[in-house]
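Here we start with a single chain on its own, the form predicted alone, put down as structure tokens.
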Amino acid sequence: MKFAFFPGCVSKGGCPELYQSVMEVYPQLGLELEEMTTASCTGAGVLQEKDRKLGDMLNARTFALAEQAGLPIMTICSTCQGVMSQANHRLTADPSYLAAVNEILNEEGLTYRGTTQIRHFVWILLEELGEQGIRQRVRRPLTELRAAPFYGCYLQRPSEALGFQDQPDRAKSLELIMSWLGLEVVDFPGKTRCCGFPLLTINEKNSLRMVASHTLDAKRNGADILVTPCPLCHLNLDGMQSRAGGQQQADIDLPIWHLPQLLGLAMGMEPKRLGLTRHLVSTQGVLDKLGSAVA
């Protein structure tokens, strides 16, 4: 299984432990990755609010590069996945719009024919490896941990752009994979709501209130950790958790994990190799509970 790998901006910047952990686990999964080093940012939905066509053109360029290589795209960021899926949905649903975008791409010698598939790493685990493929790679089931999933916004809606009609299990992909790793899944109402990151610079108070609401809710329901497939959600839920707790006069202390870190740990990898020392909310208590010491 070979993919054009689109790591996105945040896994190379604010959350380097996500990129690090993906690099550790993917060879053990039978995946081949060809990193897209010349692709641009997706626009993260922010650019699209100002100029949708410009945002779609930038994403169409990325799709054309993957199409030229004959590869589907693998993302590791829910925001990237959601923005790219929506752009691809608009482009392939309207031939005249695609033609207008291609007029711009042609200046670079590129044309997008509308054939590129874009799939999040979580969906690839679900649909390509499946339960048997995941379970057979687990060397150390994480049965001692209770984990709450946090999808955020972009990996759940709009469902028609995300292919839920053809792949309905995508709506519960995190829960399924976490259970295959041996974790006890903790459900809570906020798992598909916004983390508050888009509000951080314009309404910090409400953003912090959202961080506190989600993390406290998950913890009160018995979660030892929160697991997210989105590095932007991770930035807010991990990085702003201390301030959110101060705002609510609560000591939250809920570690926020990337799914590839859990996968690598279950596959027997050392915590340090997976970037588990890089989090602001310490993961050490969780590792102690598992009997794993950070080297």
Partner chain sequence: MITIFRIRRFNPETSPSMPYFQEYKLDTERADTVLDALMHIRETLDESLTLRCSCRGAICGSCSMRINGHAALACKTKVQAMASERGVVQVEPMNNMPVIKDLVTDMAGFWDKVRQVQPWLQPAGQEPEAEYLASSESMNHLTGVMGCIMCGACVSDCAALEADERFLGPAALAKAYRFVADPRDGAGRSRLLALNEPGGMWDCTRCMECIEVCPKGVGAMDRIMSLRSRGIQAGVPSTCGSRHAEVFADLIYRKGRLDEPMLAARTFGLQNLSRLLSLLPMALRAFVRGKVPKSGPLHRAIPGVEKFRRLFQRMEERP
Second form
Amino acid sequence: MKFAFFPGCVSKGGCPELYQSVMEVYPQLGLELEEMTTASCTGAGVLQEKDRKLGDMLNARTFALAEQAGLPIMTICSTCQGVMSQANHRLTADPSYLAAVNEILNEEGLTYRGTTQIRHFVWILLEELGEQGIRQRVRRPLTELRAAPFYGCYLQRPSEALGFQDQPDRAKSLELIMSWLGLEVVDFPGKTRCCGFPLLTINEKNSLRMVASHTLDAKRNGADILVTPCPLCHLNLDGMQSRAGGQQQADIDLPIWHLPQLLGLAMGMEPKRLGLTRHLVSTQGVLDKLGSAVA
Amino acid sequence: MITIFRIRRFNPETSPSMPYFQEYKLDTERADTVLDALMHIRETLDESLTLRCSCRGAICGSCSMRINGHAALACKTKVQAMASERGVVQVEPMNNMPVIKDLVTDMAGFWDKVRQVQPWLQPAGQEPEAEYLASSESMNHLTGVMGCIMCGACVSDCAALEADERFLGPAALAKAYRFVADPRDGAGRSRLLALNEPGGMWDCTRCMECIEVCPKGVGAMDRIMSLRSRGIQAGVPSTCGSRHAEVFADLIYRKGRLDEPMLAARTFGLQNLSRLLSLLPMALRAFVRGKVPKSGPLHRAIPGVEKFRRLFQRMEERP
Amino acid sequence: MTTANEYDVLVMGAGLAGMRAALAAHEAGARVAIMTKVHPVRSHSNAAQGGINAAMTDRGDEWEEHAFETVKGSDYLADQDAVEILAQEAGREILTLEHMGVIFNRNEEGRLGTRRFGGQKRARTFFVSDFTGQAMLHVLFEQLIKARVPVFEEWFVTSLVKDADGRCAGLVGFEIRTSQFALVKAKAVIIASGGLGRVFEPSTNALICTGDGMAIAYRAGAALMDMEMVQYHPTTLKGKGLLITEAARGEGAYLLNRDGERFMKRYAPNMMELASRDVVSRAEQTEINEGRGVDGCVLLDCRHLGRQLIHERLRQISDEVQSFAGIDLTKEPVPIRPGMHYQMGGIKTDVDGRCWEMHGAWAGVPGLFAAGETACLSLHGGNRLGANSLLDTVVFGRRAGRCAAEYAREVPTPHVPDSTVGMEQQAVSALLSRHANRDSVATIRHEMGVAMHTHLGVFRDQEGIMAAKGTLESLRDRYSRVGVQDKGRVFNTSLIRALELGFMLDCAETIVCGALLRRESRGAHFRTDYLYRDDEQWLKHILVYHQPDGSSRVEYLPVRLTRWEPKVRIY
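Complement to the form predicted alone: the form predicted in complex with the partner chain:
Below, the chain from earlier opens the complete complex, with every other chain and molecule after it.
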């Protein structure tokens, strides 16, 4: 299945290991990707603080580009996915709004007709490969690993824009896929909560409290790692973890993995090729635990 | 359908007074709401089960509680939609506020925050003889936020409040928006200035919990975002939050995409040099770990950015 | 809460009438406080959906027409002097509310817009989508915050206190959170505690509508008037009886029977679906009784109104019907039936809310005032028009508040012994210490509600009313022995519900009393054994007084006619 691939700014910036791991795994999943090089940032909900319609216009432009190419969009970032889903929800719900946005897009010779599908990598695994498609690709079941999911707000809410009504499994997509990879899924209340990243600039203290609270909570519930489909969550949970620990006088030391890394490892790929050495919280301990089979 | 209600109970008069879960099993029908079930328990199994409820029709806002971990009105929530595979529904009092007894919480703090936003119309100038003239659109727009019934569900599940109880919270901020967006109100600027302070509109973490749990579609977070853009438009003193949004927009304009080092540098700038410097050790570690894309830390613009900028300009020119 | 326990004016209830009264008394310079068993915004005024009537003379409407339609709607039982005041002061009151911040719907010129409502030829109903009551309630609460009026929030009133001269002296109640009793003294008390819907099962009313204010006033010697006049609303949802606003029909929805016929043409050929509520409810019940219903209901059809109108003007009921009946208003007709909705009767007051007559024409309690659904002026007579109840609350809430403030200026602080609290506390302790038997408050309440609905609903007769009377007597006896399971002092809702049941039984008995006496059919009181209105004998009000031995005493008062002679009512 072929997609217009929207990697998002962060996988090409602060989380290059995410982009790297996706590039490693996708050919083996039967996916074909055409990277959207001329698409812009979604606005990430930040631009929308200043001007929501501007944000919707930028996203409509991206949707129009994909529509022109006749491809659905694949994202690898909860935030990109959520912001795009919301924009598409607003645009397709109100024809007069769509027309107003198109009036501007016409300037660049583009029109959005409202037909583009936008799906996160996780949903594609869930809905295109399914349990069988994933299990059959697992070479190295990660049975020794206890992992907790961490979705990122934008992949959970608002559920109306994310199509949970028609695809109820999306609400628990991470748990399902993780279990198909053979590992033990650790449930904890923070899995659908906010990592605090959007608050980092304005109120670092509160942001770090959220990082500490969720990582410590996951650890208390027995997790060896936290798995996320959102690079922004990763930036905060991984990047700010030591500082968050310092605030609470706790040594947290909980590795945060991107979902494609976990998938790649289960498919028998080498940790280094998946960028697992490029994290701030070292993944080495967990890799050691998994033993020589993956080393 | 046999359903097990797992209810968190608390009675301050027993000692030691610790919350505990109690289970009640009952036969529920398809159309039953969680409130129907709780009332049935109260009337037939255990009179001491304590909750607030009144209208049964999602307008009085009394029966907010957490059902399977998320705040909701018990009267609007169907048992069938909530029962797990084992037929269990878990019911707890709202979060982010003290519990008085069982499912009854103390909402005094909630109302204190509502009072803080000076929640009454403050018109400018002299009162007209007849009604204030106002557009139909503006009044219709306000019905969306006036629809708030102050049930507290958004406050219960607010992630920013959980991290810091001084945050005004979604309900009070939505209430503030109701006045800022009211064409009859003359205190918009002073309201925005007050909301610009720490604990105000910039302390929302945009997690959308409030949008998801609101039983009336108020969309508190969207209202907070509107407050932010109105604040920026009104030129209230810049904060890290507003600079972040402004710089973000400008970077997208210039490059079509995000440039993280520039975003941090320009958001904190010279005013917050210490914040900027404090990020250096992390940046350095990230560099050492190879958390830098092949193209280097600073990003190139997307191809065709000149054409793209024209769209931007068109948007900003629009009336 | 820590508040001085002495005021000029003390208001019981914080719905629209109570808050409007408190604000008016506050503006008149009185020291005022409110005592309410729920937080103000939880009040049942929330439930008023469709709008508020006013004939705005500056835009070509005439107050006389509004007044006449109200009188006609009442089946000529309304006191016409009171109705004239209501209609004359309506426009000013709407503007006051607008200036306070109510976001009334606008027309294209940006001025206040209107919609049509039942029993009226002109569109004179001002509205906020279909949550007008809620929008007004929250704005009055905003004003209450601004005025810093102290609120005894979640306090349960157990009785009205009088001084040695029989003057009203305050209220005794307890804080629900702590069970702490207090006597709050006041020179004037305004009861604005709403209706008694829960006396009937089902009812559109909230669970808090238990007639508390009517019962404590009755026990203290005030008259309850025209209690037999109980409105059944034509459009309530099957099951729990949730309300669907008359605005749906005001916006053009049809009523259909099982054959898809707009049956109202046979009952009210001119006004059709917008005939007065008693007429529409009887028509529906007749269709259902004669086998032209659908599972005990008839159908409300909104499909032709279109999605946009429904979204803009009927959003709440569209959500409500979706969540509570699983029906999409734009796609399917909704099964509805008449359901108990409003009490036209209540505590007898004059046009300034006084519950006593200064010249002794009728007996009452000096210093006691009432407003809103609790009160009976009588404005609504035998049948209230839609969108007149919100108007009633604000016009007569304001008048009662202002008059109570004036009254308080003239009278000395009442003297009452603090032992009054002790007596009330003992009564509650006695109830708490009673051992639980097999009976329960919930069972008694349910049996009362069903009996009242069965025998005092849309159609009534001697036999049925007597049956209800008998049931109430046995329930009264069981109530004197029933126990309360929860013995705690913190937020004991089990206790609250037991006390409320006592109030409801008092109210039910006065309804039955009035219904037995009134041997005619007028407005909502339709007796199949007395099919016609009888102006010769019954153009009068029935006043019921409580006797020390628990029995009741009846007085009559003529209806006050000003300019409209009773005529045959045709819609």
